[in-house]
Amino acid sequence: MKTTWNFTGTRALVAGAGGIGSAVIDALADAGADVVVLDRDAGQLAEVTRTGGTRDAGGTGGSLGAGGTVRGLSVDLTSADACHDAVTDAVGFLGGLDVFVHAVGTNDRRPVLETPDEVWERLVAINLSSGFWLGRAVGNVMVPGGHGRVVYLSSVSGLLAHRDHAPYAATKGGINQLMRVMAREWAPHGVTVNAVAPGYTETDLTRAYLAEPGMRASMEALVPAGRLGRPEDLVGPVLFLSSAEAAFITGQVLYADGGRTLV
């Protein structure tokens, strides 16, 4: 997705190489930012770092025309130590850090009474704990530096009570509150922390669910805009909150949902 934003010289870290994360990575790089991407999926890292043979998942980086560079780091974000080390490595590669986007998330749809402990623990670790561990490590860089933009990908599920979404909804609600506390603590230091909450978006995470008979039509009927979201619909909100223009906005959840939360 081409963008008119100018992030030349911006040093960005994005956690999550798939779906919305991928669209954000492309847009940041196309706008001139140098980006480090964290993900444990080697295939997704290779995809986001591959453009004309110039982006590199192997750790050397590369130029993208007049845009920025993209470097991939393979890391399991369900470990506090791994998250800390990944941020340290990214800051070393970039020479500092201006923007952090947390676009990590997974779901497992089943009723509360049928949700085993291991599903709960896995979703909390991936969706919420990684946000805390990475955010804390990022804050330890941005707060002393007196500047930074942090954006979390939340969800309308953090507000609405969808059936069969208990762990996912709980983690996204947790992200919203985590983000607010970070925003309150870090505002005096020039660091803003916000979240973008998509409605139902067409990504690899939702593809199989939407393929079920009648599911797409029923989901679209819940959206006043008459369609589901696409990853590119989230790029503008994320880049705005990552920009200098959003310097006085912090602690906010921006719903990019085609009106889903209105009904």
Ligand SMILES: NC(=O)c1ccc[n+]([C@@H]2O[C@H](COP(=O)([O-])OP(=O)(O)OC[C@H]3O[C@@H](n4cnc5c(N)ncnc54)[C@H](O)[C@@H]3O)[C@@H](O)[C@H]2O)c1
Contents of the next structure:
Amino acid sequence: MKTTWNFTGTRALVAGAGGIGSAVIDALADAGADVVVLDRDAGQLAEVTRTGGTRDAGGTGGSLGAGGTVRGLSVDLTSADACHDAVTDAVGFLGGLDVFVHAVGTNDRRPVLETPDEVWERLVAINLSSGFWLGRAVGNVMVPGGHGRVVYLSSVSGLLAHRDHAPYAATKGGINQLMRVMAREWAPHGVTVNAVAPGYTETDLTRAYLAEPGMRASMEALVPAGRLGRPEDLVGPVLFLSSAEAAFITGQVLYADGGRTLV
Ligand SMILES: NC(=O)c1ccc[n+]([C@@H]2O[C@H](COP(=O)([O-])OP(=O)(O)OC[C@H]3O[C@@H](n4cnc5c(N)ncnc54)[C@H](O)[C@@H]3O)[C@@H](O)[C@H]2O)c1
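Please give the other form, namely the form predicted together with the named molecule, since only the form predicted alone has been shown so far.
Let us now look at the entire complex, which starts with that chain.
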């Protein structure tokens, strides 16, 4: 997606190369940013690094060239060490860090009484703990550097009580609070921390669920705008909060949901 943003010279790290992450990565690169992408899925990394000679899914080190490059690093973000090392590698490739976007996540829909420990622990690790581990490592670079923009992908599920969403909702509520405390601690150092909260958006995360009989229509009926979100709906909100123009906004959850949280 082409944008009018100018991120020339910006060094960005994006965790998550799925539907929303890849739209953000494309927009940042098109706007001139050098981007390092973290994901465990080689196919997703190949997809976001596919365009142009400067894009590289190798993840084996080396330095980046001119602006607008995208480099993928294959990493499972469910351990503190992996997150710490991934940030160290990304900062090494980029020569610093200006923007971090956390767009990694997963869901598993079932009632609380049918949710085993394994599901709870997996969602907490991917959705919430990776946000803490990566955010802490990113803050260790941005705070001493005196500037930075951090944007988390939260969800309307962090506010509303959707049935069958207990672990997912808990991790998104947790991301909101993690984000607010980071925002307060890092504001004196020129680092802003915010979240963008999408409503139901058409990506791999929701594809199977929306394909269930009648599900799409019932989900659309809950949205005043009359449709589900598309990955490109999140690009403007994420890039705005990543921009120099958003310097005095911190600790906020920006709902990009077609009005879903109004009803
Ligand atoms: N799609 C929606 O309806 C929706 C709504 C609200 C919030 N969100 C949030 O937006 C963010 C992006 O979601 P999406 O729709 O692009 O999802 P997606 O499934 O398309 O992409 C998620 C990406 O995370 C990666 N990932 C998962 N586990 C990982 C791990 N352990 N290590 C490394 N990478 C891992 C996957 O490989 C995938 O590329 C998530 O935080 C999600 O919770 C999505």
